[in-house]
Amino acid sequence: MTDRPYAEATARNAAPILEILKREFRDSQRVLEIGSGTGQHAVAFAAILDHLHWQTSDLDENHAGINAWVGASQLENVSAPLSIDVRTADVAVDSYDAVYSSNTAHIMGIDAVETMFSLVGNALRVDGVFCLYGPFRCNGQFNAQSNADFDTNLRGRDPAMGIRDLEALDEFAAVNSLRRRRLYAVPSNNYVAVWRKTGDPIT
């Protein structure tokens, strides 16, 4: 038995996703993951990119988790969370090199979502890279129907929850000087978003 928190999913999507970090994250060194939900990609990937120091954060309830697998994994390069409601958090400006979420636009109020765009703005410095995977909507249209079946479902648990267009995340970008470089297609009808800081807001 153990304590600590376990998603098939998470442990599933590592590999692939790991392969993208392995590029995008080859120059960063210090990196904020909003949203470290069960805490599984931390230890996973910080095991790997040991030239990185992975800084994890979510809401105060995940915690106990996040310690868990942080304290097994007996990595140096792996911290314990950061209290972060992406609504309400102050992160220091131009602090990290890249940041990292998983899963967490589409469980997000579109407001939050809009807001954790622009706390990303000020957490990186410029030429920094904002790594979001998940499911999106591309040109309005789902990439698979068992997306739009989630869609769904999610909007029937919460109409604030849902797939998210990635071009209404493409402006909120913009606002906070953030340029779309890169979209992966990844396992199970996902992506893996990429975008870096510039030095101006994009118009």
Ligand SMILES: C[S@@+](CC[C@H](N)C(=O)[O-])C[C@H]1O[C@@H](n2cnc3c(N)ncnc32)[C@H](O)[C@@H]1O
Second form
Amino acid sequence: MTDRPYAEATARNAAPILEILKREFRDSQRVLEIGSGTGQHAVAFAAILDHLHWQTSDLDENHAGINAWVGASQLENVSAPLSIDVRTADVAVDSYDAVYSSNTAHIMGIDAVETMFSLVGNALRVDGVFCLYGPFRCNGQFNAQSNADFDTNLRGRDPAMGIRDLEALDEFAAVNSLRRRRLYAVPSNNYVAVWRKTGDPIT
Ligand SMILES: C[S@@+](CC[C@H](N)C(=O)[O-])C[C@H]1O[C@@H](n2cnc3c(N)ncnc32)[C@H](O)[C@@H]1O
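The block above covers the form predicted on its own; next, return the form predicted in complex with the named molecule.
In what comes next, the whole complex appears, and the chain from above leads the way.
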């Protein structure tokens, strides 16, 4: 049996994110998580938000750890991970009411971020919501020196990684009929950005 992987930051940020999801996913039932990572968020959120069915997903290399968390939780409303690489995956149209992803946009290359928004636009029904947690640059500015340093560190490790401009994410969203409706500031200089799927193209 695989030990459950544990990320301290993921444990720490779960409570403030949960407060936002209580509000944003209030009218949702079917949730897809992209890049579930350790699986900690999935079980923490599904345990409290028991009106939801939480579908985990990630690259295959993370499935054993996610399965370990899902199995140990014994929750009936969280499912074993789907193999979703946002660069290549197909998800059935209108199959989810909500999509959640945490700390993924600065890890994926920008092309993958763009295809993630395309996947989300397809997967969500009209009025469905996408909540994306992480650090973002707004109006070309970092909100903290620690995030500027983090960005330099990421790009040094891999030039494809880096903290994304919120305005660029809004552009990827708009071509997929997703309009941003909120931006929550949360601890550690991070945000939860929330887009809603509209019934009409956004011009
Ligand atoms: C920093 S970890 C965040 C994990 C978790 N969401 C959390 O907040 O603890 C980034 C995650 O993005 C996933 N990821 C990276 N590239 C991806 C891609 N192309 N498609 C789907 N997931 C990807 C990784 O496998 C990893 O689980």
